[in-house]
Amino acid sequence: MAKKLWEKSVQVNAEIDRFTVGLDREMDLYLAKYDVLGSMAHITMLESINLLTAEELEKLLAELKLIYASIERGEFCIEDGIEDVHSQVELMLTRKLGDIGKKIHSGRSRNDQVLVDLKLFTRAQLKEIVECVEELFHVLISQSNKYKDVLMPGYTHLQIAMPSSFGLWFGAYAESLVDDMQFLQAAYRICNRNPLGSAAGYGSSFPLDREMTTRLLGFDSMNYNVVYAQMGRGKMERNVAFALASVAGTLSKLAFDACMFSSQNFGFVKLPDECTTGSSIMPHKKNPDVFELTRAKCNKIQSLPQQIMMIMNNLPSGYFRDLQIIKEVFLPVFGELKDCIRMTTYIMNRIEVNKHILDDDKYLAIFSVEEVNRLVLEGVPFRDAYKKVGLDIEAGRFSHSKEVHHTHAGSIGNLCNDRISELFESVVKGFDFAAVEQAEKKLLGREA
């Protein structure tokens, strides 16, 4: 068994090692390239305060860039017996550069090292989530505009209620994503603060330049108080999880609608044949498995904030190993959510809409309010108009042209999709991903 970074004269029991390391080696592969980025910023700062020479810094940066490239190619691994990504990177540097490799940990703890790794990983993943949501949003707005004049029943209590439209249906989910993006932006802002330099949560006697590492890594600001920087672990993940759960909630509801509206009892939409699955016994089946799995996966994602809260609840200030377990539920969730968004985007872009739903007179009663309002406009008191239409329906005398004339903002005839799109674009611009990209490229020497 390889010696731990923290081991001295006594080697840890093998079973204790297995239990305490847990899934860290697998989870740390998510963080590998961000660990390298954080180390590059840290050692650049160490050179500026004379804890490394310019020559040592040059050698270390060159090797770290090679490690980063190997990670991007998928060649990096954490070797058997190596505890975590931090140990692996330091080991690789020491093999190549000798004692110089051992100097990168000055002024740093694995506590603030994993904190910065998590922040860098999370902000990169949030960017990808935003890009996926953006694609889905534009598909939904496009479909809303395309089918704005196609009416469908609206429901309350799963009873037919009032006229709706596919313009409203698609557009509603688009606007829901606007609110989700606001939540994502708040999570991004909380995430994009630098904890590096807080060490084990109590700072360092070295004159660390935390402003410098903040700038090098493209953070908006630092987590100033070193105790709070450590207290922020778990809190950041929980807040991000709430934002991801918000997106997942929108997708889950849309998935339910798609499953229900594509069933023969409704027949409002038809899913692309290539996106459905069959039955081993019933040759006619075309099952909406993608949306059923999306619904289940997104409902699971909506439980993530509670899982994180239960892990971190009632911990006092300072670091505790409990926090390690958060990585196991948090790091993989981004891939799961991105997969669900992409599947939803693909199908919603190809879904077929039934333009003749209301030809069936079983939906005639949804126009009852239209008729009540028509009578009110003619001077009939609302309560009298309501009673007359209700009695006509009971007696089977009700009829209507099946046309609607809604003009107020956000209604069938005035979707406000342009304003929804403007709001969405303003939220996207507010992330300012370009500043982070520029900082990371500069650190890696990849500037154009």
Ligand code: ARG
Given for the second form:
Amino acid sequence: MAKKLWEKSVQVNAEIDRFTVGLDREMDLYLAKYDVLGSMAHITMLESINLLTAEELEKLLAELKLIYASIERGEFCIEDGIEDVHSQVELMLTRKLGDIGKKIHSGRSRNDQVLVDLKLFTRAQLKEIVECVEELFHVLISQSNKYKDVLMPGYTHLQIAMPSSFGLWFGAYAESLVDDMQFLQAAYRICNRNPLGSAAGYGSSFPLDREMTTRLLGFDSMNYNVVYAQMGRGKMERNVAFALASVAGTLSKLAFDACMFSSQNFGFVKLPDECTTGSSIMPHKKNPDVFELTRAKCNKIQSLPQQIMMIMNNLPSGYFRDLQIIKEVFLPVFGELKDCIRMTTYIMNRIEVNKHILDDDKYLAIFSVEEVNRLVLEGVPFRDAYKKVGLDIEAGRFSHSKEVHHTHAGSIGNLCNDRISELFESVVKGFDFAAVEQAEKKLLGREA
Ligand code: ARG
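Moving from the form predicted alone, what structure would you give for the form predicted in complex with ligand ARG?
Following is the full complex, with the preceding chain placed first.
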């Protein structure tokens, strides 16, 4: 077994080693690129405070760039017997550069290393989530505009209630994403602060230049107080999980609608055949499995904030190994959510809409309020009009044209999709992804 970074005279028990390392060797692969970036910023700063020479820095940076590229090519792995990504990178540097590699950890702990890795990883993932959400938003808005005149029944208690439209249905989910986006932005801003320099959670006696690492890594600012920086472990993940859960909530509701409305008993929408799955026994089946899986996965994602909270529940300040377990539930979630958003976007862009739902007179009663309102406009007091229409329906005497005249903001005839889009764009504009990208490129020496 290879030596640990922290091993002195006693070698750790193999079972204890297995148990404490847990899934880290898999989980840390998500963080590998960011661990390298964090190290590049850290050593650049160490040179500026004379803890490395310019020549040592140059050699280390060159080696770290090679490691970064190997991670991008999918060739990086954490070797057998190596505890985590932090140990692996240091080992690779030491193998190549000897004593110079052993110098990089001055003024740092794996505690602030993993903190910064998590922030850099999450920041990059949130950008991708935002891009996925944007695509879905545009599909929903364009479907809403396209089908704005196609009516459908609206329901309360799953009982037919009032006229609705596909314009409203698609547009509702688009507007839901506006609020989710706002949540994502809050999460992003909380994430985008530099914890590096907090070391084990109490700072260092070296005169670390934290402004410099903040700038090099493209963070908005830092988590100033070193104790708070460490307290951010778990808190950042939980807050981001809340934002992801918000998106997931939108998707799972949409998925349920899509499953229900595509059932023969509704027949409001038809999923493209290529997007459905079959049955091994029933030859006629075209099942909405994508939306069922999306619903379940997104419901699972909605439990993520609670899972994280339970893992870190009531921990006092300072680092604890408990925090390692959060990585297992948190790191894979971005891939799952992106997958669900992309699938939903693909199908919603191709979903077929039934333009003749209301031809069936079983939906006639949804016009009851239209008739009441017509009588009100003729001067009949609302309660009397309500009663007359109710009695007509009971007696089987109700009839009404299947046209609606809704004009107020946000209604069938006035969707305000332009307004919804403006709101969405104004939130999206608040992300400064370009600054982050530029900083990372500069650190990697990859500027155009
Ligand atoms: N694998 C650890 C984690 O994810 C890294 C930090 C180790 N720090 C320590 N004090 N044991 O939390």
